[in-house]
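A single chain, nothing else alongside it, follows as C-alpha cells in the form predicted alone.
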Amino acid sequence: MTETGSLLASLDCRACCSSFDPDRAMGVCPTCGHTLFATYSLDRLGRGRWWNELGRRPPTLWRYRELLPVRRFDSVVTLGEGGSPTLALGEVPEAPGVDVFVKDDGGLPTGSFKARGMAVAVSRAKELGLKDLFVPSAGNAAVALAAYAARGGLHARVYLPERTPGPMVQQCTLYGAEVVRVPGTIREAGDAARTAERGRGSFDLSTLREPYRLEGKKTMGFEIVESARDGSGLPDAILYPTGGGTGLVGMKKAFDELAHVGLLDRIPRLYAIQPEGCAPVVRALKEGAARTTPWPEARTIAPGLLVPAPFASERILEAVRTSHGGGLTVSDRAMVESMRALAARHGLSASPEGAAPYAALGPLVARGEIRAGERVILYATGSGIPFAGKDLLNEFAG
C-alpha cells in the first residue's frame, strides 16, 4: 500500500475565501497574505468503519492519516510521534471538586508538542519536492525541525533568540541544522529570518504561515477525542499554554472536522494561557478585540510563551471565543512553582511553558470559569528537563 488515504481537498482561505490546488508548495494566502487551511473531503471518510479502526492502527498521529495532508507512505516522516498519555492527578488542592488530568506531550520526540507539527509539516515539504527549510523559534520548534529534516534528509537553518536556552541550541546543532542567533524576541528572530532569507528559494515553516504544522498540532485535539470514546470522558475545559497559538487553532479544528461527521456533539472550551510579562491574546480577549496588538517590552522565563505579536492573532481568538472559552495570565514566579508542584506531587516533569496551565487552574476555579464536578485537561506541551537545575527566575528573567 503506497497512498495514505489522505481526503485532502483544498487549501483555503478564511479571510478572502480564496482556494488553491494543495499540490502547490504555498506559504500564506497569495491573495491576502493570511493563514492557508487545509480542507479534507470529510463525506468521504466513511466515519463509523475510521473510528473504529483507529484502535487497531499503530498509536502514532499517522493513525488520522485519512485527514492528514501526506498522500503517500513513504513521504512520511517520523519518529514515532503522537499518542501521548492524558494522565489524571487525582485531587488538586487549588481546584476542589474538579476531575483534572494532563496530556503530557513532554514525552515526544524532541521533547516537546511541537514534533507534532513538525512531523506534518516536514513529510508534506518533502512530498511537495522541497529541499531547504527554515524556521524562527524560540527553541522547541527548532529542535523538532532539525530532527526531522535530518531524519527526511532535508536542510534545515533555525533562527533562535539569543536568550534560547543552551540545550535546545546545543540540539539544533547535534541535528545538523544550520543555527543563526538573533538579538531580542521570537519577533525578532522573525523578521531577520524573513529578511535572510528572501530570494534564496527556502520555505518559511513559521506558525500559521505554512498550512500544514497545524495539521500536526490538531491531533492533540484528536488524540483527546478519541481518549474519550463514548463521551463520558471528554473534557469540559481544556487549558493551553499560548504563545504562537497554532495549538488552540488546531485543537478546535479537530473538533470541527470531528463534530462535522458526527463524531462530536459538544466542543470543550479552550482557554489560552499566557505569561503577565507577554499576554497580547489575553488582552485582546480582554478587550474584546479582533485581533492582538504586539506587546510592548515582553518578557518571561517561558521561552516558548515570549511571542509579543502572534501571526494571524484573529484565528487563535476566534478558536478560543467560538469554543466559550477564555484567557488568563499567571506569573513567572506562579510557573516555576508549578513546575515543582507537577514534580513534587505527581512526578510530572514540565516546562515553565507546559506548567503554566497548572498555575491557571487555581484562580480559574476562583473566578467560577473551572467548576466542580467539571473535567478539565491541563494541556504540558513540553518537558521540563532543558531547564533542569536553573534558577528560572534569576537567569531567563533577570
Ligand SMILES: Cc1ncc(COP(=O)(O)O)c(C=O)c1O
Second form
Amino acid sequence: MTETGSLLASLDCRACCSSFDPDRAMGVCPTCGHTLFATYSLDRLGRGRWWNELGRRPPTLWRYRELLPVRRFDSVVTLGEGGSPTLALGEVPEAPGVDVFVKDDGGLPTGSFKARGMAVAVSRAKELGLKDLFVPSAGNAAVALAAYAARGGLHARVYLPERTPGPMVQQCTLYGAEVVRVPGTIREAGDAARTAERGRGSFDLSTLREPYRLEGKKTMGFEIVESARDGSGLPDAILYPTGGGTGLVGMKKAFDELAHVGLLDRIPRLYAIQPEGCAPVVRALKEGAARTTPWPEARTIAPGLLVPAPFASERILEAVRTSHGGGLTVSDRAMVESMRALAARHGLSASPEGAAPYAALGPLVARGEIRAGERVILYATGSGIPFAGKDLLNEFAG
Ligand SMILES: Cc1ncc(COP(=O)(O)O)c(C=O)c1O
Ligand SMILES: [Zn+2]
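Having displayed the form predicted alone, please output the structure of the form predicted in complex with this ligand.
Expanding to the full complex; the earlier chain stays at the top.
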C-alpha cells in the first residue's frame, strides 16, 4: 500500500471564498492574505466502516489518514505522535460535582502538542518537495520543527524570542536546526523571520500562515471524540490554553468534519484560557469584537501564551462562539499553583500553559459557566520538564 487514501480535495479561503489546487505548496491565500484551510471529499469517507476500522489501526495520529493531507506513506515523517491519554482527575476541590479529565500531550515527542502540527506539516512539505523550512516560535513549535525536519532530512531555521526557556533553545540546536534569537515576543520574532527569509526560497511554517499544521492539531479533536466511544461520553466543555489559537481552530474543524459525516451530533463548548498579562482573545470575546486588537506590553510566564496579536483571530473567535463556549483569564501565580497541584495531587507534569486550564476551572464553576454533573477536559498542551527547578514568577515574568 503506497497511498494513504487522503481525501484532500482543495485549499479554501474562508475570508474571500477562493479555492486552490492543494497539490502545490501554498502559504496564505494569494488573493487576500488570510488562512487557507484544507477541504476533504468527506462524502467519500464511508464513515461507518472508517470509524470501525480506526480501532484496529496503530494509536498514532496517522490513524486518521483519510482526513489528513499527506497522500503517500513514504512522505510520512513520524516519531510516533498522537494517542495521548485522557486521565481522570475525579472530583477536584475547585469544581465540586464536575467530572474532570486532563488530556495530557506532555508525553508526545518533543514534549508538547506542537508535535501533532509539525509531524503533519513537515510530512506534507516533504511530499511537496520543499527542503528549507522556518518558523518563529515561543519554543515548543521550534523544538518540534527541529526534530521532524531532522527526521525527514529537511533543513530548519527557528526564530526564538530572547526569553525562550534555555532547554528549548538547546534542544533545537541538538536537533541540528539553525537558531536565531530575537528581542521581544513571538510577534517581533515573526516580523524578523519574514524579513530575513524574503527571497531565500524557504517556506514559512508560522501558525495559520500555512494550511497543514492545523490539520495535525485537528487530531486533538478526533482523539477526544474517539475516546468518548468507550461509553464515557463526549465532554461538555474543553478548556484550552490559547496563544496563536491553532488548537481551538483545529479542534473545531475536527468536530465540524465529524458532524458533517454524521459521527457527532453535538459539539463540546470550547473555552479560550489566557494569562491576565496577554489576553487579546478573551478581551475580544467580552467586547463582542470580530477580531482581536494587539495587546500592549504583553507579559506572562507562559511563553506559548505570549501572543499579543494572533494572526487568524477571526477564526479563533468564531470557533469559540459557534461552540457556545467562552473565555477566561488566569494570573501567572494561579498557573504556577496549578502546576504544583497537578504534580503533587495527580502526578502530572504540566508547563505553565498546560496548567492554565486547571487554574480556570474553579472560576468558571463559580461563574456558573461549568456546572455540577458536567464532564470537562482540561487540555494540558506541554510538559513541565523544561520549567523544572525554575523560579517562574521571578525568572520569566519579564
Ligand atoms: C505548551 C503550549 N500550550 C499552548 C500554546 C498555544 O497554542 P495555540 O497556538 O494552539 O493557541 C503553545 C504555543 O506555543 C504552547 O507551546
Ligand atoms: Zn482569500
